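Below, in structure tokens: the form predicted alone, a single chain.
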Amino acid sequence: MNMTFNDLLPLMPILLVTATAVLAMVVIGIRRSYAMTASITITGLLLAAVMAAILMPGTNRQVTPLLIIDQYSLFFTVIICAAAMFIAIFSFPYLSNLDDDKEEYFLLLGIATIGAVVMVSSTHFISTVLGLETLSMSLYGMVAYPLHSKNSATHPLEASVKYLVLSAAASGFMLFGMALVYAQTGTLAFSSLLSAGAGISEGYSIAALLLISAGIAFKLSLAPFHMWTPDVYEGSPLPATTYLATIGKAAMFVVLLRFVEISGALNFTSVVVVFSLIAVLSILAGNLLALLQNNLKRILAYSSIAHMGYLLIAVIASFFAEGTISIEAVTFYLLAYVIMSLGAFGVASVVSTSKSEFDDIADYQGLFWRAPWLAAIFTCMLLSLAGIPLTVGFIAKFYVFMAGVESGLWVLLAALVIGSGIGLYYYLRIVYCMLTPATDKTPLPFSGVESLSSHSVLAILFVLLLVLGVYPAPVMAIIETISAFI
């Protein structure tokens, strides 16, 4: 197939991120400069996000059978590149005192972003696997990057190996399911399942769907495939945890949504039942297990399990309800979740370094009296995760709830309400700890000029949290338009 300029133009965001990673690698090979490598990565990701935003209004093109560049994929390309840029900014002061070469971390971050952008543009299993493995391989390195760190009970290398082994097993399930699809249809396109079934038993299709869904559920930390999540979150450096919790989850969920919508997977009753059980189990297990934790990263890990369960309700609702309200609910919730998680982990990154992480709730005691600005942002992020009104988290949960009501998913909605009530306790527990006067007067490690950019990012996220919580109409209008492309 001959590529023309009209084919290359929609690919400009992917090409810019790729060029950024290549340029960073060349600069590292010529002369090591931590500030230069970070600047190249941040600038390249910003340009890619801006290019995707410029292309978004009028782009809807199938570029090769593997990738579709439409308004929906470009919307998430903007989110992924912007989030990756913010994480790179958080990473700069965090890694500045690391007693090792630090430049390759930004190279890994750029390569991981290439994989995530490919995933949100995938309508084919081959491009999905290529994007997923590019993302995952880079994350293995990012998780283990501070190799000699002993900040937590779980060593970074242990967390990386655990993630590597279990992720490989999950990828095996996905590949086996894809092989069954190929054996059945002779193609690996998502749309292939719509015409499948001629002369082949329904059980064959269901087996393929469940194997693929199990692999995706692992990547999304959905119960009962969630056991790796708290250990990997705890052992990872905070910027890597942030990347795993935001971009990794958002990219994988877009793949799940496209796969379900295009393939017609929810036409099988047994698949709907399994998805419903996974959603309820994720919501209840995530919120209940978070109650038992004192480590901040483990709390946010279990919280993410519950949030993926909430999102799965809207995916299930997309089968029962006419129109695109369910897809709009998923899209807005993913945007809200990225903002909330970036803000929460961002505050933790700002007050931490690679040598000393604030990863226990007790470490945040008295933060309101020592750093009121950071405490206010952290409080708003936690309240938004809990779904308190006037925050983006409340609007996101409201849309998921409406999608469930429209589809009559009363059992799932009951689980959502109960889970949200339980979650309020452990979020407020952290807020209470920040309001309690501290006995330790040790200064916080964010007084340098290098952390100014991190504070600016937190300010942007704080504004987005409140503006989208009070006046989400403009963003919802965009989401309503792009949701028609799923």
Given for the second form:
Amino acid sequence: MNMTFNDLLPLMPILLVTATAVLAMVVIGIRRSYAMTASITITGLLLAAVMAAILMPGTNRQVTPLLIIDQYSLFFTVIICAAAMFIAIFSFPYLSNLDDDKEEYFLLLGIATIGAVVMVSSTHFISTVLGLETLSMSLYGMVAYPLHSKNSATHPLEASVKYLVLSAAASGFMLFGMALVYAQTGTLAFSSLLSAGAGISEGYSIAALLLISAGIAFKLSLAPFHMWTPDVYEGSPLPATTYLATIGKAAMFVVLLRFVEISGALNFTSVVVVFSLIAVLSILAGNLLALLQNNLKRILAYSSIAHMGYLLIAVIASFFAEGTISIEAVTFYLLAYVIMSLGAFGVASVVSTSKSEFDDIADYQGLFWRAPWLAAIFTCMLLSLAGIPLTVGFIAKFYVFMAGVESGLWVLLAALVIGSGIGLYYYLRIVYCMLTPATDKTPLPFSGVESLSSHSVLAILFVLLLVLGVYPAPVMAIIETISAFI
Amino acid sequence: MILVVLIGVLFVGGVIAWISERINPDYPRLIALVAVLLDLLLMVILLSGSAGSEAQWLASIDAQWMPRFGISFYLAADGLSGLLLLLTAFLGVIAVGSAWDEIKDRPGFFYFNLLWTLAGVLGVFTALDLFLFFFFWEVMLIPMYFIIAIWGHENKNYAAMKFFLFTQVSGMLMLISILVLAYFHYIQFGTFSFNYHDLLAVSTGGELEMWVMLGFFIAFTTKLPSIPFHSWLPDAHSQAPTAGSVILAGVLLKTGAYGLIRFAVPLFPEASLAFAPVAMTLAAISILYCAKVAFAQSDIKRLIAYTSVSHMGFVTLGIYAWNEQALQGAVMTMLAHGLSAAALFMLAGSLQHRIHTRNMQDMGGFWPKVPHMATVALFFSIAALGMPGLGNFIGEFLALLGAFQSNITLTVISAFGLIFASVYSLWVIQKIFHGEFASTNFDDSQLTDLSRREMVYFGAMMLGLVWMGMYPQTFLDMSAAALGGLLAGSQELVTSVVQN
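Now that the form predicted alone has been shown, please provide the structure of the form predicted together with the partner chain.
Following is the full complex, with the preceding chain placed first.
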């Protein structure tokens, strides 16, 4: 297939992000300037997000067999570029006093974003793997970034190596699964496995699906493939953790959703059973293990495991429910998850620097009285993660409940209720800690606290959290439209 | 529209109160008082304007909210809601009064939470879209959590957490039930709807109806509370600050009873009929067991909390008897208990404020020192034990009278609760106010009698109880139309089931 000019227009967001990364690289080569590199990255990501938003109505184009640019992928392109921009803004004050070259961090962030955008636009194994590896490779770098810093607050080497080794193993599983699919269907594009297996036994299809699912589950940190998550979250610098937790998860989940829907994976009963087990296990393991933690990043890591479990319920429901309700549920939940995780990690980034991170719950003691504004945002983000009304997290959970009820997945819903109940405990524990009187009355001495831009980002996220929680109707309508494209 | 104003005043007032703290720490309480008084005034106008009219709904507003799921912003008030709204606003004023001198620490945020809790409660009493109802149901929890967790006593974290977990998890079961109902509406009528009137038309039927009904029942009886979901209440009450206890006992518990009357029974008449013996048995156990447990407490707030559970048993009993007298009795009990329990918690709170202990073992012989307080305490204890002439008697008597028609055995057993109530109520008075003055156990320098301000709001509550006891017709008339409507809706079906 030849590329025409008409194909270039839908590719603009990807091209813009790529151009940003290239420009940033060239500028670093000419003259090192931290502020300049950061502003180039932030502007580029903003342009890409705006471009994707402009293109969204009415774009539905297969650009080469590798990329599908439809409203759904553009919706997530907007989310990913905006989230990446926010993370870049959080990173700026965090890294500003790192005793090492800081500029390349933004280069990595830009390249990772290319990978994420490619992932959400792919219905082909080649583009999936390319996107995934671009994302992961850059993330290894971001996780390990303060490696040469003498007084780094984290353990970047441990986190990075752990992530690298396990992630490579997971990619191996996934590639093997893809090879098995190719053996049956003769194509690397996502395609239905139902008709393909005619010649060979069903076992091949199931084996292929499970291998691919295992690889994806690893990237999504679903139990029992979740072991790496808390260590990597804890060891990474906060902005990298944020990237991993939001964009890394959202992009991978879109791939999972598209793959499951197109391949008809849930028609195989054994796959449904395995998915259900993974969902229940993730919800229980994530929530129960989070109870035992005192480190904020580890708590959020385990909570993300649980949230991925909730999301998987909606994926399973997509097979049983009529209409697009469960795809809408996944979409809305991912949007909500990105907003609230960005907010929660954002507050932590704002009060931390590369030299000292606020990662123990006790660090937040009395935050309500030391920095009421930050504490109010953090409280709302945590309540949203717990699914309390007035916040977007409640609407998201409502969607998942709705999908589950329509599909009659009572056991999974019971797990969801139990999980949310346990979840409340550790979220409220953090909130309570912020409420207790401060032992340390000094104002927070960190650079991020003075950073106006970080605070504006938090304000935007806060407004989004409340507006989408109170009046979600417009976004619901958009999501209903775009979900038809899956 | 007036309903939106009623709720909006509290939401906005809360925000202003919080901000005004920066100007002057005395402003929040003033603003809170103005907001609740304004609400009370608006309610009186609303209720008096519609007195005598036959219309079932006094006021309503219906606007699209989330059309994707047929969710609307639908508020409406009938006589039943009206009475409870009035109770809420009245106790709101009392709660602000009781916090007036007690809350010195971060008053802005305190009054913000207080007003938002009240706003959530008003929303619960008026929402007729089930999604909106659930929304308000959860909204009132968070500020209450903060009230207990920040201004509570020695074990506040545990109590606040327990309160939140119990109500939230049971609430989620209700959410599933609501969604199942909405989904049934989708199957039967082709559209999603969370509208109360639409959902009344849904025929659930079969085994599933019982499970769906249980989702509602568990959520409401956790809030009420009834055995076996009551264990959060004594902790929450004993740890909450006085104003928190007033709202909790006076208003929040009533949302559970309101939910049973408005939703749990009318939406699932068949399942409720089948379930009634179980519910009434739980009610009887609550009445007797919690009266017994109350007697064993030494912490005065825990004692009152257990008596609350016991009295709420009469409400459940009345609701599941599901006839006019029983329902009237349940509603009267809710109102009267709202006042008497709130007053008792305030007395306990003011004692604790003065002598810094809630342990009754340390108290004794206070009568000569604080004659006014002792008299007031005696009045409300006697009201709580069901003395004829005061509101609680009317409520419990009607509830028992109605229940007698439906289940004689359980009614007879439950009636013993009245005797137990006399025992523990008088025992408390005996322990605290009579006998030898126990001055060695605490610092009695602060033990002063009730101030004039305190006398004013105790006086107002006494007046309310006497009114309910002497001329209950005012209140019975107001709820009659609403309850009649609810009964008529389900009666047809119930009688047909009984006949078969």
